[in-house]
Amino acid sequence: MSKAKGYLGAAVTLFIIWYALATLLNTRALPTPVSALSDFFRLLPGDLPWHFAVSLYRVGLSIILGVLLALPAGLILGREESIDRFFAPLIFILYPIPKVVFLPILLLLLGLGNLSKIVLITVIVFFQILVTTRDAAREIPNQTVLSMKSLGATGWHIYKHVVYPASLPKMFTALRIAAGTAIAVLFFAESFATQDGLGYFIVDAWSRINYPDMFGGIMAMAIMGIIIYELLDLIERRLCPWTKL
């Protein structure tokens, strides 16, 4: 109840700030949240739904395959300091190029549809989630690995009990950053080379000054964004819960 309350204040504040710039500048570029509302309900019985769950199979199942792949890969790099000194030097060649250059060359390899997309933002998410994960399994003190051993626990009791769990909240800290930079990546490839998602729709209703349409598609966005910052928070509560006493 208390997240729900945070977010309607939150909404009305950025309804205010919203109506006086629209006041002020007095421009169809920038409608009242009111008529921006009002066009959204218009929408929905439209292709905006379509072009919403488009976006938010691509996004969505970006997250999943890039968590799947880094995450044990990470764990592994974090513990195994032999595989880590190999693989090191071509993550930190790797990780600070903007992957979203690659963009060209996977619709060229790829097509223009679903699987370059999905491809490009995976492999985003899978940087951002492979040394975040990598830096926090290597933090873990040794003194606990080897109290765990001489308990008897074997390499892959480790890895459960202990490194898995101890890396498992900042992996959720970054899978939100990254997850973000999933959206705005997915909006850039949406907006070219392609019929249908947010980004289609949003770049198309600007190029023919649809500005009510225009606003329709951005509003999908942010909610598409909180919808997929919730599940993120939901799962995080059901997995880590001593995170959150």
Contents of the next structure:
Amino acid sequence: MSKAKGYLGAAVTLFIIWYALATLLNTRALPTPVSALSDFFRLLPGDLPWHFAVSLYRVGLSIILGVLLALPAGLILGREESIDRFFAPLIFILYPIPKVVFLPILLLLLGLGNLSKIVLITVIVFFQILVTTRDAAREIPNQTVLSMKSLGATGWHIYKHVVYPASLPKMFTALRIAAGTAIAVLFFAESFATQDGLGYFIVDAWSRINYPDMFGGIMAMAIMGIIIYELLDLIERRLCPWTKL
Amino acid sequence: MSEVELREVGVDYKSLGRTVTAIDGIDLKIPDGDALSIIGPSGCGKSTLLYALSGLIRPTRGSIKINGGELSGQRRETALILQDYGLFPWNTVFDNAALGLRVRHVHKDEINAEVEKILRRLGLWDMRDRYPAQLSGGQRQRVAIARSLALNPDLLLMDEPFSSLDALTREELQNTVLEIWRERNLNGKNSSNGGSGVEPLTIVLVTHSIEEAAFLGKRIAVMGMDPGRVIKMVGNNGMGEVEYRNTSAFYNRCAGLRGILKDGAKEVVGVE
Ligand SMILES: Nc1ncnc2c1ncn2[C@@H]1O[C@H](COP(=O)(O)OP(=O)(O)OP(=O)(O)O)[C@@H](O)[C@H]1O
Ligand SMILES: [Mg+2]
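Since the structure above is the form predicted on its own, I would like to see how the form predicted together with its partner chain looks, so please show that one next.
Complete assembly follows, chain above in first position.
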């Protein structure tokens, strides 16, 4: 079964359940999928694409930044015990704290624009990727490293040929989970003191009791999720072909 | 050339604050072009000895000299084959075989030529784009051999390279190793392998298998435990032909080795 067919099947199933629920409840707060879809297309010529783009930019950039910072840091912590001994306690103190509690401080320090949101999501992605890649790098069997060393590899080569590829599949697993969290936090961050982004769009429509607009925004959010997951899948297949045999 | 001399070599491991003496007092001379098998009970320090020979670990005591020079770190001309972790699942057959040369910054054209030659020699050329997960165990160990041969070593160290293979595949690969060793060492005497100017290849093979030790070892070092040391050196001049496996001399050699291993075990029981 092709991927497109898979998505179509999932959408149909979802719409049937949704339709049944909407007719059963018969409330304005839950329109039928048919009217939500027509509202979604009605919104396309308007502001919705702009809010969509803003959100995708924020979450996309945050994911990229988070990975670029966390991947090398995690690999180094996982392999260099002397550095890890210093940083590990720090990470374990910070990791369980829900990072959204820093939103007020970030808004205060970095303003209400893109920066505060991007920093917040970057930090969240950073910690999830950091902890996973650190563990993945630690778990590489000593024999694997010895075998690389026996070929004459040192320092940088061991990272490039062993530590990085060995940890990459686990990094992608963590990244998928982190992407979900990132979108949820984005919604939260965009629902305060902002005039753009899907979070704003949905909460604004909600406050105006404009349920058709609200569901249009929710659909846009789902589409953003699909785009991010599909992109991650594509990149993973390019970078880790050996895991998909 | 590779002439190896170990003198009073000992290795201690520190684990959880305790010092474990893995091997001690190992005196061993490995002449150029030798085929040395090392056999002994599990935990007697065979891998440790091999790692020390490869320069991956530094002996705690004693000295290892190669061609008269004290071994410090790894030599370019030493190759090591490990049992299970040797190949990298993220590299294709070709990339696995090329890895050692890439790390050594050999020119790309030279790598391609060298790797192609060796993959063809080992019957792996058609599988060059496959990943290790797409190979049988025997093919994987063939790639491991290809990778170490690509380095053009004069000293080839193998740590139980075939122990996870079925009996027939194991024998097939043992034959391959024997052939490679013969090509590199008997070309003066054997006109059918007429490559001139080929340097001798010294092989040191660690194994659990008495048959493997007897088939691939011109000399066999039998090790004992606590501390790990060589308890007996056995000459095995009959080796060198694939048919050796089917001779009575081979059976007798294996029986002899079995006896020595049993006596070694008894000796340890007697001490304690
Ligand atoms: N990194 C290590 N730290 C502590 N002790 C070790 C370490 N590596 C090996 N040892 C110990 O040193 C001894 C020799 O180990 P080694 O791996 O060399 O044995 P071996 O003869 O290769 O065994 P096997 O046949 O099972 O592979 C064993 O007692 C082992 O527990
Ligand atoms: Mg061993």
